[in-house]
Every structure is written in structure tokens, then in C-alpha cells.
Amino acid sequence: MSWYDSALLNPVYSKALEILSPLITETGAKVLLALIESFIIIMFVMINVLVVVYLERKLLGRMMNRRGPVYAGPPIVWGFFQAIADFLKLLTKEVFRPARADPLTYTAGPAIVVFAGLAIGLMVPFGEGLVGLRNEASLLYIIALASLEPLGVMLCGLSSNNKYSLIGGSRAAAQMISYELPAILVLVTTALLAGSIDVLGIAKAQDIWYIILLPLGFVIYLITVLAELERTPFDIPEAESELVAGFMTEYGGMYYGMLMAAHYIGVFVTACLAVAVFLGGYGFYGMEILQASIHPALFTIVTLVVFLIKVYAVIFLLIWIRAAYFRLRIDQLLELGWKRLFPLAIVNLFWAMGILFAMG
């Protein structure tokens, strides 16, 4: 399955295949269109990342009464020029690396982190038929791709030839690993309840949203997401008062821009995954009735809009938490992950098994 299978893009795909096949053979045309599809999905994710950055600046500016992010720019899009200024600053800054840094791993670290986030985005069901790479084990692929991020972060810290970066990278790896286990347990619990390890299958199986059946699981997932993304109150690897900027200390220019882009790609795709496995994906009340009464292409757009509304509701919650809470200590963070969330994730698993038995 791909986006081209949707009622929205299938006519375009068929026409493009008809035009290109005589020129570069049918196989060449399919490969070219597959690459174009991947580019479209990546651009869709990156556009949403820009929106997330703008919203976070805007909302935090309001919550913390910071004038720049709220009023910079013309009245219609107040705050938008703040993001433009930051982008231009990163684009024009000199790109350099420390003299004794390992050139291969120094460059590979940010690339791995960005790749992991974008690859997850290719498997997200954004709407009816809007799944870039559909397979029967997509949840397992997403878990595997998410586990690449600690590797990229650790490479950033190790390759920089800086003690602050090394400590920040080590903290990040320990933090991510300790919170990956409860996150995986929670995701496996939703798969158990749905009887599928396909993200789209889990979304479609939710006659009752799993946030209602598994409220503890949703809370655990949100906490682990904050820790995996190193957002407040879990931003210990980037604690500027202790580690300058953690594993990012020696990165500047667009290298730093890649790491920040990877962070917000992570915010967007993890919110998408939360919607898919806990909030019914793009499903909504009266979906079947609407599907039968409007054009399939229009229905695809409606499902996309519904999905994004849910995604931005989750993102708003993540931003609100960042504004409201303070940073934990490293010992408190690890204790929360191993001694609190992991046992609670097991309790959530047994709760789901109880629901299965009750439902027969």
C-alpha cells in the first residue's frame, strides 16, 4: 500500500504511469514515482514540523509572557518572523567541527537521528489510504527505528572530543534505554488488544478508543515520549546549567539545525503514533455514514484533517507540560523509569489481558 492507492492520488498516479512508461519503461516509471511519493511524505512531515516549531514558540511565548515569539512579524502571523530569523541564523553560520573530532561519526550522528524520525513518518496512517509503507508488522519496524536514535545521540557525544558532550551523550543513552522498555510494553499491549502488530490495523480495531480502555497506558506512553525526546522535565542530557548543551555542544550551523529538526520530527511522529494506537487514528463518529455520502477523494481529505486535529491536540499537551514543569535530577529520572513506569507498564499489560478475557 502507498499514498498512490488513495482515492486522492490514484488518478494522478495512473496518469503519470501512463505518460512515463513509454519513456523509461514501466518498472522505471514505478521506481521514479515511488521516490516522488517518499519525497512528498517527507515534505509533508517537514511542513508539519515547521508548524510545530511555530506553535511551540507561540504557545510558550503566551504561557511565559515572552514578547518576541508572540509579536515578531505582521499581525496576522505574529511570532512567525522569530522562526524565520532563527532559520536564517542557522543557515548562515559557519559549519565547523573540532580539530580532534572523528569526521565520520561526527556527521553520521545527526544523520541517523533525522533518518529514524523520517522513516517512522513513512509508516504513519495519516488518512484513508495515506500510508506510505504498509506492512503487517509496521509497529515492530517503528520500534526498531526508534531504537536507532540513542545510537545517533551517543555517536554525537563520543565523536565531539568534548567531556560535556560525552557526559550528555551517556546520559541521553541511559535515559532513552530506561524509558524504551515501558514504551515498548505499552505499544505491545495495544497490539495485543487489537490482535495486530500493524499500526493501521490497531487504529481500525478501536471501536472504543484505547485511551478509554487503557488510560494508564496512554499516560505511560506520554511520559516515555517526553523522556525519549528529552523534553522538559526530562531535558537532562541538554542541561545548559550543567553541560552547556549536552551532546550538541560542539555542533553549530546546519549540523545543529539537523539535530533540532530531528527533535521536532520526533515530536510530530510520536504524536502521530499516539493518535494511531490510542485515539483511533483517523477514525471518528459517523465515519461510515460520511464515507458513503461523499466523494472518496474528499473523504480522504476529511480523514487527513481529523487525524491532524488529534495530532495537534497531543502536541498541545506536550507543549503545555514543557511550560508547566521543572527539570528532574538524573537519579530521579532513572528511578521513575525503572521503579515506577516499568512496573506500571506490566500492570497495564495485565489490565489489557483482563479486558480480553472479559470480552471473550
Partner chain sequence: MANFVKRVIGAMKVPAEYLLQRPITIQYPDERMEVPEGYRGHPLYTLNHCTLCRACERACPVNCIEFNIETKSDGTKYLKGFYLDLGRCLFCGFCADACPTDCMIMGPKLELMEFERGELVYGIKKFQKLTKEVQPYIRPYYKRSHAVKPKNCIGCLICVMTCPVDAISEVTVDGKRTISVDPEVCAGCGHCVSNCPGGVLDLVEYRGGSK
The other form holds:
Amino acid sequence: MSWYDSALLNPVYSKALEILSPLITETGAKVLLALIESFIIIMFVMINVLVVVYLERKLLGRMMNRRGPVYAGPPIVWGFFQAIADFLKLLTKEVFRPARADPLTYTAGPAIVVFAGLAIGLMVPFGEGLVGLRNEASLLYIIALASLEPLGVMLCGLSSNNKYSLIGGSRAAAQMISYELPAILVLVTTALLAGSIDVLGIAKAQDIWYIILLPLGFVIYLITVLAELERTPFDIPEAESELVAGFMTEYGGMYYGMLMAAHYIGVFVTACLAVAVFLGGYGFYGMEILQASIHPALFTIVTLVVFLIKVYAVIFLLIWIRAAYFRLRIDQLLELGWKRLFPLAIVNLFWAMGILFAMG
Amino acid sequence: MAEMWVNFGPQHPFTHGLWRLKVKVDGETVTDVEPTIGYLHRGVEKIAENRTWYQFIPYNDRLCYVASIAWSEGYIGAVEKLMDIEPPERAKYLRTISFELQRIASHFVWLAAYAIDLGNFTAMLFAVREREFILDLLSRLTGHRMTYNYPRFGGVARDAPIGWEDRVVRNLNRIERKMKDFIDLMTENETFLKRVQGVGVLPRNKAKAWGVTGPVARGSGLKTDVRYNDPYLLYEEIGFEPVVMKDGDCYSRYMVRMQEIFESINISRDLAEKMPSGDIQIKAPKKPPEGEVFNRVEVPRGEASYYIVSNGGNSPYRLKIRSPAYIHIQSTKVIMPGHNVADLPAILGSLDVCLGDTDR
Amino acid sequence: MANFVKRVIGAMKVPAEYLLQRPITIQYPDERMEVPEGYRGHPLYTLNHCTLCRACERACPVNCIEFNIETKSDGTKYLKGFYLDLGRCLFCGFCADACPTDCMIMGPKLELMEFERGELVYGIKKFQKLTKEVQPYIRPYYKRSHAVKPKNCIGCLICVMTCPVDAISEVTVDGKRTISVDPEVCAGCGHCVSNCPGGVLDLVEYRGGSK
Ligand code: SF4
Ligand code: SF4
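For comparison with the form predicted on its own, produce the structure of the form predicted in complex with its partner chain.
Let's see the whole complex now, leading with the same chain.
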């Protein structure tokens, strides 16, 4: 299953296949179109990343009683192109590597982080039929990829040959073990309720949104998301006041740009995942009636818009939290993870089992 | 991880100036610290010997540029003692008000730095925003925003413009109202309390032994304040009472400063409301007679003192400045070992060092 | 527990409050803050009435003023060069305080950045240009003033002629011609002070009737 199966892109796909097949055989055409599809998905994610960056800057600015970016950009969304300007600036900067850094891991770190984020985007159901890669066990795949990101951060930290980076990297590792377990437990709980370990299946199974059934689970998941994204109050690995920039200290130019992009890709895809798992995915009340009454392609667009609205609501929450809290210490995070979130996640699991029994 | 030395500074976001803290870390735990200063040495004491008494006034502003009026007050007070003159009543009022306004401004700078040290940008911007209202008052009074060059031997440089007193009351009312933001955002924020409560304890006897002064000493339960112990200007008439907290941790130092902001607001507002009219300057002699003098004032960071020897010449024969921050930087050696690396900014921020006057 | 929840949720209130308010920042190059009256910008050598006394040079703590004065064959002095190094200036205002003729003033200009250190040394040409530029903004610090009671007034009445707002009038005291100044009318421009040949006028602060 791919985006081409959706009502939106299917006609285009069959047309393109028809035209291309005589030129470069059917297999060749399919491969080419698959490549184009992944490009489309990446572009879709990257455009959303631009929006996330803009929203973060603008909303954070307004929350702090200032204006945020103002100049680069079209009217109404003043400052929208600021992220692009930043990107261009980073692109033109010299890419350098510290003399005694480990060349392989130093370059691999940012690449892994970016890859992990984008690859999760492949599995997220953005709308009716808009799943890049349908898999019966996609939740497992997402959990596996999500734990790849801190690995990249760790590699960045350990390979830079810098003491700040080293401490940052080891902090990332410590952070990972503290939030990973509660996060997985909560996701498994939702899978248990839905009776499926497919993200699309979980999203579709939510007649009542799981945020209502499992409020505790949502809170735990939100906290672990913050920890996973290394955002305030858990921006411990990059803690700029004591570690300069943590694991990013030795990165400049486009490497730094990649790490920043990876952060916002992470924000977007984890918000997507939270929506798919807790907020009913792209579903909304009265969806079936609408589906029957309008054109399938239009319906796909409606579901996509609904999904994005939910995603941006979650992202708004993340930005809001960033404006309000202070950075915690690593030992406090470990304590929180193991002594509070882990038991609460188990309570959440039992709660879900209770719901299952009650519903028969 | 094995033990290693990490350099915090001279260029580091945590240092609040130009100095270096060598930190011996064992993983995340700090086992030893070694402060190194001297990167900002300008030889101010030697410069004094080559300037006339009058010409040296602006240099005091530059000892600590966030508390410039307080430092010039120390020098002016010392030389006035030597000349045996007393400023007229209105000048005393203006000097006391500007002194207290300067304390509020300086505490806001500290608050901003402390918020960013602990990872919150919002509180930092709010503190800078509120400071702007003090700078507005001071720039109207003195003509500058940072290095005011305001007090003079036997008076002040110029009188307050018409309507300045009302403006003082108005702006201070606003600041008092907006202090609620900081109470919500910091004093009653769980993530902030987690970072400061019980961290960086400097017990009462150690505080006394190491000779710390100012808010740091008062946070450790020592009732020392030059304005209270050895009143100058108008503090005798006001009946000044220092704020004292007992615990000696970062939180009590924070609370001492926060309450001092309120206290200073009250003092300067009351004085502004009953400001007398009259002369602002008496004719001071060109140079003081032979002799030596010791004068101390309570600058926002603690007790500053001036020891001046005059041989009746055009310039001081010897001028010695005692800086409170110099002692506070030393005291990192007692406070810091045993803490987490992430606690270092929290502790250093609560000591509020200023390198301009430390290195002189 | 309720307290804990309040302490966690309470902090979220403040950013939300400000999200709905207008930002307080000023968009610097487009909008500017009002410069308060009497602002002490950089020292400005206006060349008007300079008596070449070099009091400013002596008053400066950092020796950043440099006069190049030449004596003509007939004994008169003239100013050949004048340099003020703003890179060293402390912006203390002592030079303006010391100047007897208000030739050296603290101008209202704020933006002084240059690309090279050397361009911060201002010469006569630059000051001439600057003086023209800021002329409309130059105001004495005292908003209202009245002249000091003239003790040695010789009764030349130049001040009466120069006053742009007719605040000074001629009176006769004990058969001697002298002047009287109406402080409510006086605009504090200082023209009378700079034109008085006897140097007996001075600006003092006047704060209205009550204070
Ligand atoms: S402002 Fe002060 S430092 Fe600058 S030229 Fe005048 S006297 Fe010298
Ligand atoms: S003090 Fe005034 S009059 Fe004297 S030289 Fe300087 S600018 Fe000219």
C-alpha cells in the first residue's frame, strides 16, 4: 500500500504508469514512481517542518511578548521564509570537521538522526489512504526507529572529540533508557485496546478517542515525547548553559542544519504519531456520512486537513510547554522516568485491561 | 567515565563574564572546581592614580556596568568623607532613588541570566522587559542608559526633569504589578523549584568564614547589609530592614533578591513621592585634603568598599576597591563540589558574579 | 498533591496570557524609541563660539580630544585641526560641562557604528556636517530657566534684542538700566547667555511655582 492507492493520487498514478511503461518497461516505471512517491512524502514532511519552525518561532515569540520573525516572508504570515533563509545561510557555510573527530561517526550521526525522523513519516497515516508503507506491525517499526534517533545523538556526542559533546552524548544515552520503557508501555497499551499493532489499525479502531479512555496514558506519552525530542523541560543533552550546545557543540554549517531539521522533523512525526494513537488519527465524527456523500479525492483532502489540524494542536501544546518550563536535571529525569512514569504506565496498562473486560 | 577536567570558560555561556572555572567531573558529578580570574583586568586602581579626582568618576561606572550608579556612589561617598562635605537634601534623595533603581535594574539582569541558565527563555525576556522601565527612568534622569556618570562630589550632575517623580511612581507601579509573572513563572513553578531547592547550600558558618556579603550572605541567614549596619545617604531615616532567609540554598538566595526588588520598589517610590525641592549640588573643593578614608556601600551584589589615600594632590595616591563578587567567585570552591554538572549554572547564577569589578 | 498540580499547571498560564496580547517589542530599524529629552549622546563640537580655551581637552579623562592650534603672524590663534576619538570616548560629558561657551555639547545622535576603527576619529569636517544634521534637535537640558540676577549688568540690552520670545525686558533700578526676566515666558534657549558681553547671565533651573 502506498500514497498511490489513495483516491487522490491513484488516477495520476495509473496515467503515469500508462505513459512510462512503454518507455522504460513496467518494472522500471514502477521503481521510478516509487522513488517519486518517497520524494513526495519527504517533501510533504519538509514543508510541514517549515510550518512547525515558523509556528514555533512565532508562537514562542508571542508567548514571550515579542514578535518572532517579521521580515522574510509574504504578508499575513510575515517571517515565514525565515527558516528558508536560515537554511540557505547554513548551506553556504563551510562544512568542517574537527581534526581529531572520528570521520565516519561524525558524519553518520546527523544522517542517522534525519533518517530516523523521515522514515517514521513513511509509516504515518496522514489521511484516508495516505500511508507511505502499510505494514501489519508498523507500531514496532516506529518504536524501533524512534530509538534510533538518540543513537544518532549519542554518536554525534561521542565522535566529536569534545568534552561537552561527550557529556551531552552520555546524557542522551541515559535519557533514552529512562523514557523508552514508559513510552513503549503506553504505545503497547493502545495496541492492546485496539487489538492491532498497526498504527493505521489503532487509528481506525478509535470510536472513542484513546485520549478520553486513557488520559493518563496520553500525559505519560506527552512527557516521553518531550524527553525523546530533547525539548524543554528535557533538553538535557544540549543544555546550553552548562554544555554550550551539548552534542551539537562541534557541528557547524549544514551538519548543524541537519540536526536542527531532524529536531523539527521529530517534532512533526511524533505529533503525528500522538494524533494517530490518541486522537483518532484522521477520523472525526460524522466521517462515514461525509465519505458517502462527496468525491473520494475530496474526502482524502478533508481527512488530511483534519489530521493536520490535530497535529498542529499537539505541536501547539509542545510549544506552549517550552515557553513555560525550566530544564530539569538528568538525575531528576531518571527519577521521573523510573519512579513515576514507569509505575504509572503499568497502572495505565491495567486500566486499559479493565476497560477491555468492561466492554467484554 | 573516568575523572576529567572540563574548562567552563573563559568563553562559555555559563560564566556571566570573562573567567574560567576548571571543573573536575566524575561522570556527571563535580568533584573539584578551580576558579581562575584575571581575564578582564584593566588596572582600574592604577588608572585612578593617573586621573584627577573628578576624572575618575566615570571609571567607577565601568567597574560593573549593570550597577554603575551604585559603584560611583561608593567612590563619591568616600571622597566626600575625605572632603568632609555633605550633599544637599534634594541631591541625597536623588542619589538614594537612583541607587535603589539601579539595584532593581541589576537584580533584573540577574533574574534574566538566572532564567536562561536554568533553561527558560520566557522569564529572561520578561526580566529584560521590566528592566527597560527602570532604564527609561534612569536615562531621563542622567542622560544615559548604562554608564550614567551621575553622582558628583557634593551633589548630582543634574536635576530630575519636570514630572520625573510621577514617572517613577508610575513605572514602579507597573513593575510591581508585573512581578506576578515571575511569581507564576518561577517562584511557583515546579520545574524551577526542583532545580533550586536544596541545591548549592552555603551554611551560615561557612558563609561567615568565607566573607560573602550581600544577598548571598543574607540567603545564608546572616543579617549583614551596609544599608542597615552602617547607613549612608538616607537609609538611616528610612529605617531600612534587610531581607534574610535561612536555608542558604539557591532558592533562598533567589527569594532574597526577589524580595529586595519589592523592597527597593517601595523605598524609591516613597522617596519619589516626598522629594523635597532645593539645591542639587554644593560647591565642592577641587581636591580633598591629605588623609585616608574607607567607605563602604551596598551594591546590588554585596558589600563594595573603597579605601583611598590622598596626599593632597590632584589625584588619589592609592585607591583600593573591594569587590563582593571576588569573594563570591572564591566561594564556588566550597559550594560546588559534590553537585551535578547541571547544578553549576544554578549555583553560579544564584551567586550573581560580575567580572568587571572582580578583575577591576 | 493539589499544590503540586497547581505548581505544574500554573506556569502555563503566563505564556497563554501573553499570546493574546500585543507584543511589547519595538521593531528597531523601522520603529525607534523616543530619545528622552536631555539625552547625552556623543560629544559634538559645534564650532560655534569656540574660544580655543581647551578646557574640554583638559577635562577629558581619556585624552581623546586633540586640538591643533596655530598662531598667525599677527598673534591671533586659529584652529587648524580638531580630532575627537569616539573609539576612546567614555561619553561622560565632562567636556560639555567644562566648555564655557556651550560649543562642545552632548549631541542627541545614537548610531555611531563605523566599519573601521579609524573612522571613529571625528575631524572638523565631520563635526560641521553633524552639527547641521542635528541642529534642529539641539536643545539645552533645562526646559525652563530664568536668568541669574545680573549683578554686573552693564545695561547694553543685547540680551533684550536677542531673546526670540521677548522674555527679557528693560527696567530701571536706582536710576541704573538693568533687565528683568520673566521665567514663565523664557524658553531656555540660552541665546542671551551666549551673547552677553559681560558674561553675567547664566541659565538656572526653574521648576515652576510649587516645587
Ligand atoms: S565625553 Fe568625556 S570622554 Fe568623551 S570627549 Fe568628552 S570628556 Fe572626553
Ligand atoms: S571648552 Fe569649549 S570653547 Fe573651550 S576649546 Fe573646548 S569647545 Fe572650545
